[in-house]
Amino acid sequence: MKIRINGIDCEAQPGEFILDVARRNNIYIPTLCHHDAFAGEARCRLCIVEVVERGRSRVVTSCVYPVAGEIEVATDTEKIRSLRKTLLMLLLARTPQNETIKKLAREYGVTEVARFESDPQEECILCNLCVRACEQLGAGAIYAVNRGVTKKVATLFEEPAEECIGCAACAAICPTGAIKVLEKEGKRIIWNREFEMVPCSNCGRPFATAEQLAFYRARLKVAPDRYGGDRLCENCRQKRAAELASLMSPARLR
């Protein structure tokens, strides 16, 4: 079926979310809590758009609004910009020094509001992506704890979590860089826990924690001595894969 976004006809599948259709057609809709690896949660609400369906207009959250028929979508109307400004004002009040939020706020002409108290050290917007990444990975080391204004993401009792494998997937997926990872002298520190880093068998660069590699081996059921016991970083894995592909090319096999 066809839907119209900002006057552009776009092909959409029944049940497909508006945000996905827009992105496929290079139409920009701002997001913070959305990631292609997970289903939308509509937490930040920045991806709101106006939808006209059967003659009626309403504001919807594009990351969780499925296409069910022909609709018209507007992503940057005066009404939508006004609502986004309010959302960004609240996010800026929560994370006044975060560069990602400050950049978005500048795009919408938002400045800090003096009446809101804020913690200059706070950078988390409670998007829940880090928690979901940890859950999907199977570690389950971090949670959303407390309620209301004291809600935050933390390990259990804010103690070093035994379940944490130090993979830093939570930090990699965080849209605001709120989760800090320190790597120094072959060690990685995250969530108040220190991990020994394992060097790459090829280039010697520390690239993962011992707990992380053991976790992956157990989950994938791969013996430690498989592939000659090599432990390769991402760059070296790609190089080796390219070398193998070259060796197996038809020109080499003639």
Given for the second form:
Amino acid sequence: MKIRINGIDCEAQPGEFILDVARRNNIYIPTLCHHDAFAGEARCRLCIVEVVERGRSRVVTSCVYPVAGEIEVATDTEKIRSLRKTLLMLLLARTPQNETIKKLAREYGVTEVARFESDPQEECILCNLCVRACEQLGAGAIYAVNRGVTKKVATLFEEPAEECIGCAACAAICPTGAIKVLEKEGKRIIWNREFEMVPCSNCGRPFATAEQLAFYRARLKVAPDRYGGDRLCENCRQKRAAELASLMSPARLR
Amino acid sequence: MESYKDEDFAAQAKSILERYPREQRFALAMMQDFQRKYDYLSQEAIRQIAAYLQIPSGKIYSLATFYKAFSLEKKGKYIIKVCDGTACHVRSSMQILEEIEKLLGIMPGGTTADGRFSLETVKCLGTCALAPVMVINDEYYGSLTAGKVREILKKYGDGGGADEE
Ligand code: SF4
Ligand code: FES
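The structure above corresponds to the form predicted on its own; please provide the structure of the form predicted together with its partner chain.
Below, the chain from earlier opens the complete complex, with every other chain and molecule after it.
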């Protein structure tokens, strides 16, 4: 089916979300809480767009709005910009020092919010992506606790995370960089816990925590020595894969 | 009210947990059972529920901190609820509260070190005619003044509470 986004004809599957169609067609819609792997949070509301259907215009959240009919979408109208401006004003009030939010806010003409009391330390916008990343890739060590103005992402009993495997998936996915990871001298510190890191057996760079490797091995049910005891960092793994591929290339084999 | 005992807690917990299938949708019901039986959710209770449901304990902790119905700390023997509903508020319930804070040295949400009193504020006890009101366990005290509060708390102090067993 066809939909029009900012006057451009786009092919869309029924049920597909507007945001995905737009991205495929290189049409920019700002988002914070959206990640392709963990879609559907719909918390930041920054992805709002105007949809015109049967002559009526509505503001919808494009990351969770499924295409059902032949619609006309506008992503950057006067109205949308002014609504996003309000959203960013509120976000900036929450995280006044965060660079990601500051930059986005500036793009919408918000530089400072005097109306609210802000915590200069706060960097989290409560998008929930880290919680989902930890549940899926890690051990389920962080969740949202409390509610209302005291809501935050925290570890069990707000103590150094005992379940945590130190994978830092939470920090990697965070749109604002709110989760701090410190890596030095072969150690990684995250969620108030210190982890020993394991060096890559090829280049020697510390690349993962021991807990992380054990966790993945258990999950994948592979024995520790399955690959000749090799523990390769991402770079070396890619290099090795490329080497293997070239060794096995038809040109060579011939 | 029963108290959490270390030795046989796993067995006690089991008797609550096994009333339910191992499904996440029963988590709240289990938590309520623990809260009812022990008056609060201990860390161990949270762990036991999570282990039974085979989910991370953090998930139960998240629920427990979301709902006001759950307490994560052991409450005092006497729970003082000071009403700060509209009627009480206009009749200076805040002064009553301040008096209690001063006398016991705790803030709302707190419990005295000797485990005797917990202090809370509530939004309307439904007895506005008696404003300002507080209730200690199930005993109501109305038309309070700072002086009255001192007298009442004395009754609950060491040397015998109003309903000491
Ligand atoms: S810490 Fe980052 S990823 Fe987690 S909820 Fe806050 S903003 Fe989102
Ligand atoms: S990206 Fe749609 S609400 Fe955040």
